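Take a look at this single chain in structure tokens; it is the form predicted alone.
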Amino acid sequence: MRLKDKVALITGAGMGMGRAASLLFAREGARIAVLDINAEAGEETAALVRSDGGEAAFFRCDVGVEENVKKSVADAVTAFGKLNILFNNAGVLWRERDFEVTRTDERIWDRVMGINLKGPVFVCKYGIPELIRQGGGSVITTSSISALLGYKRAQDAYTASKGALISLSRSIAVVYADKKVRSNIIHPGFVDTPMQKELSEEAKQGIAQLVPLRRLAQPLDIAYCALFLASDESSYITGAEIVVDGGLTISGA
């Protein structure tokens, strides 16, 4: 019961990392506001997580609108009375739309940084001021080990919008501080998630083979890192970055 009458609140719920962490958030103990795009995927993850003994709420939400963040973080404050919480979860990846600088469109662009970058932005403009009313809270950020690492094939607006997190989270982590407002950042590698879909079987093993560790992630490899950060056991970490990834950046594949 690491997060005992908590109540967190995570984007991108619907699936992969966002699924998992709502599961085992709940199993330790906080209520969940599930907040996706995804109708379906949102509703069922709610769903599995009230199956599993735990209490949620979904949230249909396009964290690159303002308005649609403003009012699923009001509507999760008024289900479970309060916000502890803000795992900023959502993102995508579009390897078939995003390419380097020189062929990405602008509408591509922008909607990459409105989901990756603005999303973030607009949950924490909401969403801090209710930690804030608790005495302070935790703000966990999905970036990627693409803002650390250049690759041949390029997702530009990808890469810079998880970048520009980095700066964001930093920023958070100081402004806050003596709001009792922790922020932090972790950065996945390749994690076995529906966003590596078009990926083969054969390019994931491939991958996994680059990896010290041999493997890819799994969404829990990441939720465990993200269930520290929530909990009271990293009350003294704020503004750091936490690489997830078997240990690739530093291994010079």
Ligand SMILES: NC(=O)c1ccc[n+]([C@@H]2O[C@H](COP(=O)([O-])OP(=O)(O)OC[C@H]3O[C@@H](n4cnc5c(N)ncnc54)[C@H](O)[C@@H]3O)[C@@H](O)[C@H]2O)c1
The other form holds:
Amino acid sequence: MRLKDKVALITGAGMGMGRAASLLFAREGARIAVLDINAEAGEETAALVRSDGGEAAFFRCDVGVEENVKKSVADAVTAFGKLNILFNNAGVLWRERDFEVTRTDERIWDRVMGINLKGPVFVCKYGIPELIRQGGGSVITTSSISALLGYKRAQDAYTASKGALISLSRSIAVVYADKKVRSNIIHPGFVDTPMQKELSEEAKQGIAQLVPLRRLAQPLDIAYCALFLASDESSYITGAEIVVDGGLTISGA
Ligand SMILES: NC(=O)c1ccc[n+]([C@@H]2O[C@H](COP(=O)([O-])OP(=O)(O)OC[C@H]3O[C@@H](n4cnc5c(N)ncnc54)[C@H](O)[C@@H]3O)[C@@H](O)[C@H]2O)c1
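Having displayed the form predicted alone, please output the structure of the form predicted together with the ligand.
Starting with the chain above, the whole complex follows.
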């Protein structure tokens, strides 16, 4: 029960890592506010948590729309009485529209930045005051190893949005430290989630061969890192970045 008596708000919790984190956090004692733009997926995650013996409520929310986030945070507080953990997990990767800068449309830049960067901004804007009301809390934000590397096949809006999250998280860590609000970043490598559904099995095997640990991550690999950052076990860690990529970014091979 590493999150006993805590309430966690998780964005993009309808599938992938957000769903895995919802189930894991609930097993560790947290009550979960499941936020997602996809109502069917979000309701399903909340139902899965409940059938596993946990407590969860779904709130439909497009994190790129400030009013949606404001309302969802307020609704989550009404439902659970408080917030202790904000997990900024929602993100979009649009391989078929997001390319290198010379080929990427302004509308794609705006929407990707709106979801991937402004989403966490809005969650923090309305969520951090709730953490402060509880005497502090933990903000966890999912960036990506894409923020640390360049790729020949670029997705520059995605990459830039994820890079900006590093600076944002550090600033939050410093500004709210005296209120006992911690802020940390996770950089997943390749994770086998619906986001990677366009990758063929062959492509996934090819990527796995480049990873020193010789496999893609599973959603739980990332959720366990988030669990540690959410829990009081990491109470002296703030402004940090944790790479969870099976060694991909440190491999010279
Ligand atoms: N899968 C990977 O290989 C990988 C690697 C590095 C980083 N990441 C990051 O990890 C996070 C989770 O990724 P995933 O692979 O689980 O993704 P996913 O696509 O499997 O799931 C993302 C969830 O976010 C929701 N979502 C999308 N847009 C939203 C919006 N505007 N508002 C609210 N919810 C929205 C989707 O409905 C979905 O339920 C993302 O931030 C992603 O960028 C993923």
